[in-house]
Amino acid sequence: MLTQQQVEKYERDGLLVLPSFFSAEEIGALMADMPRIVAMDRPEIAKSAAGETCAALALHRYSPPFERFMRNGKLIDTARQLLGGEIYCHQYKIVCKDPMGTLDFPWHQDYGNWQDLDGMPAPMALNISVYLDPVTEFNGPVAFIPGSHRRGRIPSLAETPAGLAETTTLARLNRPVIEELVNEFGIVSPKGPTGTVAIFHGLTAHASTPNISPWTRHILYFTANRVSNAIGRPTRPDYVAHRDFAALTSETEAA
């Protein structure tokens, strides 16, 4: 369970970073399946025109290690605690940044996509991002504007990053908005070792640059949504916006 101080920090900043939240052994079991996953020819595996692997979505469908991890008690209990009720998994994906790659993401709020494209009624969802590789200043870390979630939904422009057509459309925020938010709240870019977790609100503005290093950068995203806030008008494939709204239980609870 998170401490009261950690919960308050998440509520204030819309961002909570927990170094080494998962062990090297837990992450190693997931990474051992990555070569098989990226070699697959499936609609859930997004690649750029140049063959760069960009994302692997709905991992629980085709990877037993990731399916088990989706029911990790620490993952589920943390989401329940911060969202205040039973949760289901809205999205479950890895964003891959290959060495010396090109993939980047402009400033955006995830809830803009969840609301407009999936029909999510309210911003009662969050992302638990798990570092499958060490994240450094060189391999495309995610930058956040802490506290920006308190502004609510900000008008945005729909944009699809190169290589992610039909899988990821971003509610991009324009430069004047970002300048205003940064001047008020600043920017942070959490780095950390394998197993670090960055939890962020669906309205927290964030972005990332390409990986300029010779090392991979894989981050797993578990998007938890309140069962009572299930999407009602999905327009994207079910491997992008999941349709199973049953409350998630951990492996321990299921036993």
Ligand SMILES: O=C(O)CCC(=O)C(=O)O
The other form holds:
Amino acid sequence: MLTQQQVEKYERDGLLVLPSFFSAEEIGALMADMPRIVAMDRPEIAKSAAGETCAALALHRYSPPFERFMRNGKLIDTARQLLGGEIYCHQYKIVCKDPMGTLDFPWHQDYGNWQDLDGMPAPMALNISVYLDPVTEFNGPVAFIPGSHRRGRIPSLAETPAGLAETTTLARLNRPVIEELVNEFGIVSPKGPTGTVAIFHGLTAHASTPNISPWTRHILYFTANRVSNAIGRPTRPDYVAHRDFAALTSETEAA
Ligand SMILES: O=C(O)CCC(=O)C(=O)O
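Next up, the form predicted together with this ligand in place of the form predicted on its own?
Once more the chain from above appears, this time first in line as the rest of the complex follows.
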């Protein structure tokens, strides 16, 4: 359970960082499947034009350790506590940044896509991002504008970041908006060891730079949505915007 102070911090900043929330052993069990996952040739594994693996979506379909982790009690309880009710998983992916690779993300709010492309009724969804590698200032950490979620949905431009498949569009925020938000709220980029968790609201503006280090950077994203807020008008494949709206139960609850 999160403390009242942690819940209040999440509500104020739209961002909550929990260092080493998962143990090195828990993360090790997931990473052991990584070489097999990146070698797969399936639609859920997105590659750049240069052949880099950029993302592995819907991990629960083909990776037993990730399928089990999706039912991790700490993951599910945290999402339920912050969203205030039963949840299902809207998206479950790893964003992979290769050593000295090119992948980056412009400033955006995830709820832009969830609303425009998936028909999510309200911004009652969040991401629990889990660091599968240590995240440093060198390997392309995610930068956030804490508090920006309180502005609500900000008008955006649908764009495909360079090097990504055309199906990967982002609701990009333009420079005047970012200038104004950063002047008011600042920017943070949480670093941490493997197992660190950064939870962020679907409206929190974020971006990331390329990985300039000689090390990989894998971050897992578990997107939780309230069951009562299930998407109604999906236009993306079901491995991008899941269609199973049944309330998730943890391994221990099912036992
Ligand atoms: O992992 C990253 O560097 C950013 C990913 C991101 O912003 C997203 O998937 O919306």
